[in-house]
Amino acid sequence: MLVGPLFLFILFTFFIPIGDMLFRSVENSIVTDILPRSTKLLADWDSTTNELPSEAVFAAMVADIKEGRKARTITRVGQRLNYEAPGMSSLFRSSARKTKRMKEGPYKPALIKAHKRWGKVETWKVIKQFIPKYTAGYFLAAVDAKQELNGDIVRLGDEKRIYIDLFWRTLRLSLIITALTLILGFPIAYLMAILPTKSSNLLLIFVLLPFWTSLLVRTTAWIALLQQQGVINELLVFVGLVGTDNRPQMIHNEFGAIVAMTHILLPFMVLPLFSVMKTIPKSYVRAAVSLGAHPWAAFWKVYFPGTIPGIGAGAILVFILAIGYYITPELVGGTTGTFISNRIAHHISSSLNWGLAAALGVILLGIVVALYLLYDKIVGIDNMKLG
């Protein structure tokens, strides 16, 4: 009973949104909902004959469009089909106006007269393709592929491919950031673990201080530091390392995104490492040394293996956070340092293609879960320690 509120909270803020996202990524009832009559008849139409559908289908389509116009829903179906075949949006918008005057049949020539695309078999094939209530179309788009009208799945041309590259970039940058946080965080965590409590507490505060500062402040601070008229560039020019005319571009690109995110995610690596290192007794290294191992060998063979649970926990934490990071790459990533999450945000807030956003999100979630399982298989999740 006591966990009831928490359970409800998790249900409404976690499971339901994720379920909704999974559903939206394949959901496609909009076409049949708005065009109920015509899609019913189109289902029986044999698209392989390359002949236009019968007069009855055209009549049903006119009826559907009229009703959709009244309900102000017709543009939505046009928008949906426009993702798959450009021009569908304007086809439905302009036809909607003209169907107002179509009082009686035959509707076939009237509709073709209203917009010549109605006379093309491809138009009807596109509509028929999206009759099923569920579609893989969003997922195909998310991996730069599409289903041809004949049912074949093909990759898009090179110039149209975006998402696969973006996924690779997201994974690559996340890996680089994870590696950098490990390289930078390991010595700090080690120092914190071996120093006397007083000094290690001071270090801990230095690690946590950025935690208590707004994310936005930290990110914009990097802009101030790295921009072309920024602190670091001015310093480089002052020292004479670079000329004032060819100041390096250090922000609004991949480099800036890596630097800023490494800094922001560093505590997530340091803290699990520290909490694991703290539990490794000093006597382990002493024992190894007393047994004749050089201090370096003692560190590497005895101390380091003990920190692996912390490395695993920190790495998986930083990597998962990095892979879905949004605000920092948005602010400092420019064009070469954007992540897949920026694209998802674009589809949710700007292009309003929620289905594609959901499909991208599901793939991202799938990658994270797959990596988690891989980690579990290699290191064992029981070995992970967060504190």
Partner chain sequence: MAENARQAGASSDSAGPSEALVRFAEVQKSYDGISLVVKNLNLSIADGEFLTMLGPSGSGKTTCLMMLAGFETATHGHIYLDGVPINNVPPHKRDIGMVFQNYALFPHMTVAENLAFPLKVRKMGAAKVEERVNRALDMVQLGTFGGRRPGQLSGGQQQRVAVARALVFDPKLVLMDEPLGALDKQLREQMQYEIKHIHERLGITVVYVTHDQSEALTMSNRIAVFNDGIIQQLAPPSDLYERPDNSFVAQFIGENNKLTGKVTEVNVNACGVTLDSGEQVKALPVKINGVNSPTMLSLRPERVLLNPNESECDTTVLGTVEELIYLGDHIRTRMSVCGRDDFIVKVPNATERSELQPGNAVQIGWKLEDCRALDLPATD
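So that was the form predicted together with its partner chain. Now I'd like the form predicted on its own, please.
Just the single chain follows, nothing else.
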């Protein structure tokens, strides 16, 4: 009873919307729903003969287009098919205006006259290919592949491949950012753990200070610092390390995305490390040194193993946050520093290709789950501690 309201809140505001979104990665009922008469007849059409469908199919298509025009839904099927074959959107939009004058048959020559693409077998093959209510087309597009009209699955040309490279870049940069936060955060957390409480609390405030500043403000601050006319480049020119005409490009590339995201995600590494290090008795290292161990050997063999749970917690936290970031890479990453999450956001808000966005999200979720299981097998999730 106590957890019931929270469970219902999470169910209706989190799980159901995400489940609906992920379902869109295979859902394909829009063609059948908007073109019910013609798709029913097309299901029996033999596309291997390379002959146009019968007059009955053309008549059914005209009736579907007229009805879709009245309901203002015909452009939706054009937009859906346009993802697979460019020009389908304009085909249905143009035909919707011209079919209202078609009162009686024969409809085949009239529809071909309205738009010449109706006279091409490939147009009808595309429509037939997406009659099923479920499709793998979005997932194929998400891995830079497509299904030909004859059913063969082929990879896109090198100039059209986008997403596989983006997935690799996202994983690579996320791992680099995770490693950098660990390298930078471990000494800070260690210093906070060994200092007196008063000094430790002061450092903790500095670590938490970024949380009190807007993410957008922190990102734009890095733009001011890293741009070619920014603070860092001006300083390099002032001290004579670089010439005015040879200022390094430190933003709108991978370097800018790594620097900005490392700074933003650093507290998520420091806090788990600090919370675990605080529980390790300082007497352990002193005892090892008093027994003849070198200070470095005492640290590495006695102190460091106790920090592994904090490293695991911080690493998995930073990595999962980094792999899904899109605001910071969008602002400072340019064309070479954007993540796959930027393309997902683009398809959700701009191109409105929700099916492809959902497919990309499913693949990204699968990668994260696979890495999580790998982490559990190697390190053990039970060894991860936040304090």
